[in-house]
Structures are given as C-alpha cells and as structure tokens.
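Next up is one chain by itself, shown in structure tokens, the form predicted alone.
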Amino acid sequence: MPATVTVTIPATTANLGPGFDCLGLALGLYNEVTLAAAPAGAYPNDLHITIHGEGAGRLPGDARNLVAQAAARIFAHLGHSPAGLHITQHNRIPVGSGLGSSAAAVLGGMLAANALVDGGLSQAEILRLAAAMEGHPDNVVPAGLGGLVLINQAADGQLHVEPIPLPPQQVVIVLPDFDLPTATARAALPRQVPLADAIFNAGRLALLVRALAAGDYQRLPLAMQDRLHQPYRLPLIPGMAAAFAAAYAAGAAGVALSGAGPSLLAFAPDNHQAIAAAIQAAFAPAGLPSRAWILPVDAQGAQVGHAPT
C-alpha cells in the first residue's frame, strides 16, 4: 500500500448550452489532491486537512470536507481504511464557479482513496460512485476521462458514456464575482417544459456535438442555443445577458453558461483575449469584477500520481 497518493483533476464545463445534464468538457485548469496514510500508531480516525489556493479559509478543514467525505465513501465501500488520513488540496478551480470544483473534489478523493489502499476499483466503478455522490454525471465523467463526453445515465445508475474526439482548441472562461449556489440555479428551473422546447434542444444538441467534433465554428451560434435552463438562469446573474451579447459582438462563435453559472464560456477560433476583455467589460456596469481564463481542452482527464507541467 503506498504511503501517499496524488491525483490531478481538471476543471469541467457542463451543458454547453443545449446539453443540459448530459454533456461535459474537461478544461486545462487543475486541482491536486494528495492523500497520505497517517503513520503507524496514529490516533484512530486522525484527520488533517490542508488547503492551498482557491477555497483556502472557506472550505471546511474537517470531516465535512468534500474530499474527505468522498474518500470515506470509498473506504466504506471497500471495507478497508487507513488508521488516519492527511489530505492536502492545491486548488486552482474556483469554488462555486460552474467549473466543476465539487466534482473535482469528489473524484479526487475517490481516486486517491482507491489508490491509497490498493482498492482495485475500476475507473468505471469510481465514476459511477462519484456521479451518485455528486448527483449528476456531467462534470464527474469528463473530469475523469478528459475531452468532450456525452453521458446517458440508466435508471439503475449505470453510465453510458460516449467520448467525442475534438480538434485542439481553446475556450474563454469569465467568472463574475457573484455568488450563485447550484441549488438556487436548480430551483429556478421549471418542473415541466413545452414539447416545442424539448424538440428545440434535441436538435441543437445533435448539431452541437457534430459541430464541435468537426471544429465547425460557423454552426455554433445556432447549435449552442438552449431553452431548457439558460432562459431561467441568465436573469439571476447581473450583467449576464449583456455579457452574452458582448461575447458575440467581439467574435465568439458560441456562448453559454458554464454549468449552472455564474461562469460564462465562449468558443472561438481566435481573438480569445479580446473576447474575454469584452465579456469582462460587460459585467462592469452591473458592478461585478471578474476573472478570465483562456484554457485548452484537457484530453487526459484525472491522473493518479501525476501532476501536469
């Protein structure tokens, strides 16, 4: 059994407009989770958690910590755990951003725990357990596998996963300084939608998958339209409608909320810096400062015992 395991997990963006709860993309922004078994003779259930970077001073440093909870689920599932656990998190994914920070914590904790005790769980088994803990698979699966992934979840919880190869590209992400809990964003959605809206999204999701796989930016303005969640969530975020318009005016090919928000993502063949600046300028009149990233697509997914350079 190794004494220490480090897992690197990418950020993710889900939905991409019409792919509500079934489409996700891994991005080149990473958290690292290190689990170390407490030395022999440690006090039983000894737990130490150190957090660096995003969420330091905000995320819980006790058993409520999501990495610790995820690791505990794996230990319970396997019926085997170390006497104590030391967890170190190096976080670069902003918390509550719509960029998969909770999925990264859950997946990182589970993968590291499995490796720490030589649990032998397969990647597919861990993804299923992580999706069950997270509540939906559209961030967990691309975080685990990398790239663009289409996920269908069966009634028994089994995941049917379709990786979609992409040409290399960069994505603009802008995060306004606004707190939008996922629960609030979920609560804004209607329980039923018109048949016309369901048909609208089904057609655009099919077109979106085809356009992204082909690198066909000209089809993205149509393909990334959505009627299932964005019309209900955009009004929750000050300046978001203006930010969408500014992104398109600056040359973005497709724009969407990242997950439930409040991050905005934009696809474009070029001019990424100018698009990011235009989006940030659009949030300013609403009184919201923002941060921007221009990120490559991550093609590898979570890595055990490896950190990206």
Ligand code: HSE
The other form holds:
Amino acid sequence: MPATVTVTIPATTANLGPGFDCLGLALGLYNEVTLAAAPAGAYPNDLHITIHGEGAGRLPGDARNLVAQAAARIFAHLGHSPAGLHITQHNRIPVGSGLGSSAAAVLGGMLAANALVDGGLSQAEILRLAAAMEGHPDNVVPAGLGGLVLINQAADGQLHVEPIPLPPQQVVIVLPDFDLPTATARAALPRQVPLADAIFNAGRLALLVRALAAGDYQRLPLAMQDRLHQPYRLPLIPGMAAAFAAAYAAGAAGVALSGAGPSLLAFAPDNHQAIAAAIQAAFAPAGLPSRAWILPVDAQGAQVGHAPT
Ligand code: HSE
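Rather than the form predicted alone that you just supplied, could I have the structure of the form predicted together with this ligand?
Following is the full complex, with the preceding chain placed first.
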C-alpha cells in the first residue's frame, strides 16, 4: 500500500454551446490532490485537510470537504480504509466558476483513495461513481479522460463515452467576479422546449463536433449557437451578452458559457490575448472585475502518481 498518492486533475468546460449536459472539454489548468495515510489518533477525527490556492480559507477543512467525501465513498465501497487521512489540495481551478472544480475534487478524491488502498477499481468504474456523486458527467468524464468527450446516458443508466480527437489548440477563458451557483443557473431553464429549439440544437451539436475535430474555425459561429440553456442563463450575468459580442468582434470563432457559468469560453485560431482583453473590457461597465486565462486543451486527463513508500 503506498503511503502517499497524488492525483492531478484538469479543469473542464461543459456544454460548449449546443452540447448541453452531453459535451465536455478538458483544459490545461490543474488541481492536485494528495492523500497520505496516517496512523489512528494522528489527527482529531482521523482527518486533516490542508488547502492551498483557489478556495483556501473558503472550502471546508473537515468531513464536509468534497475530496474527503469522495475518498470516504471509495473507502466505503471497497470496505477498506486507512486509519487516518491527510488530504492536501493544491487548487488552481477557481471554485464555483463553471470550470469543473467540483468534478476535479470528486474525481481526485476517488482516484487517490482507490490508489491509496490498492483498491483495484477500473477508471471506468471510478468515472461512473464520480459522475453519480457529482451529478455532471459532462465535467467528470473529460476530467478523467482528457480532450473532448461526448457523453450519452443510456436508458439503463450506463454512460456511453465517445472521445473526439482534437488538433492541439488554445482557448480563452474569462471568469467575471460574479456568484452564480449551478443550482440557480439550472433553475432558470424551462422544463419543456419547443420542438424547433430541439432541432436547432441537434443540428448545431453535430456540426460542432465535426468542426472541432477538423479544426474548422469557420463553422464555429454557427455551430456554437444554442437555444436550450444560454438564452436563459446569459441575462443572469451582468455584462455577459456584451462579453459574447465583444469576443466575436475581437475575432473569436465561437463563444460559449462555460458549463453553467459564470465563466465563458472562446475558441479562436489566433489573437487570444486581444480576445481576452476585449471580453474583460465588456464586463467592466457592468462593474465586474474578471480574470482571464489562455489555456491549452488537456489531452491526458487525470493522472495518478504514487510517491515511493
Ligand atoms: N451541463 C451542466 C450545466 C454542467 O450546464 O448545468 C454544469 O457544470
């Protein structure tokens, strides 16, 4: 049994416009989760959590912590747990941003827990457990596998996962300083949509997958249109509609809300810095400061490393 396991998990952007709840992309921005086994009595409640970076001082440092909960679920599933546990999180994925920080915490905790006790669970089994716990396979699955992934849930609940190879590229991410819980962004959606909107999205999603796989930026302005979630969510975020327009005006080929927001994603063949600056400037009149990243696509997914015992 290794004494320490470190897992690196990428950020993810879900939906990419028309792929609501079924398409996700891994990004080159990473959290690290380290689990170290400890003897009984080493810590109060046999759990000690240290958090660095994003969410430090804000995320819970006790059994409510998502990494701790995910690890506990795997230990319970396996019927095998270390006596004590020290969790160290090095977070670079901003919390509550639409960039998959919860998926990274759940998947990181589960992968590390399985490795720490030599649990032998397959990656597919852990992805299934993580998706069930986190609730968003369109974040969890690309975080595990890397790259662009299409996820379809069959009637029996099985996840059918289709990785779509992409050319290497960079994307723009901008995160306005605005609190939009996923539950609020989901509550804004209608329970039913017109047939015309469903047809609109089906065609765009098929085109988007094909365009991204081919590196065909010219098709993205059409392919990234959406009528299922963005029309209802954009008005919740001050300056977001202006930010979309500014991104296109600065040369973006496709723009989407990242997951449920409030961050936004732009694809472009070049001029990434200028596009990021234009988006940030568009949020300013709404009184929202913002942060921007130019990120590569992550092609590897979560990586599990064992420290020597
Ligand atoms: N597909 C989900 C949503 C992802 O848009 O609500 C949340 O990250």
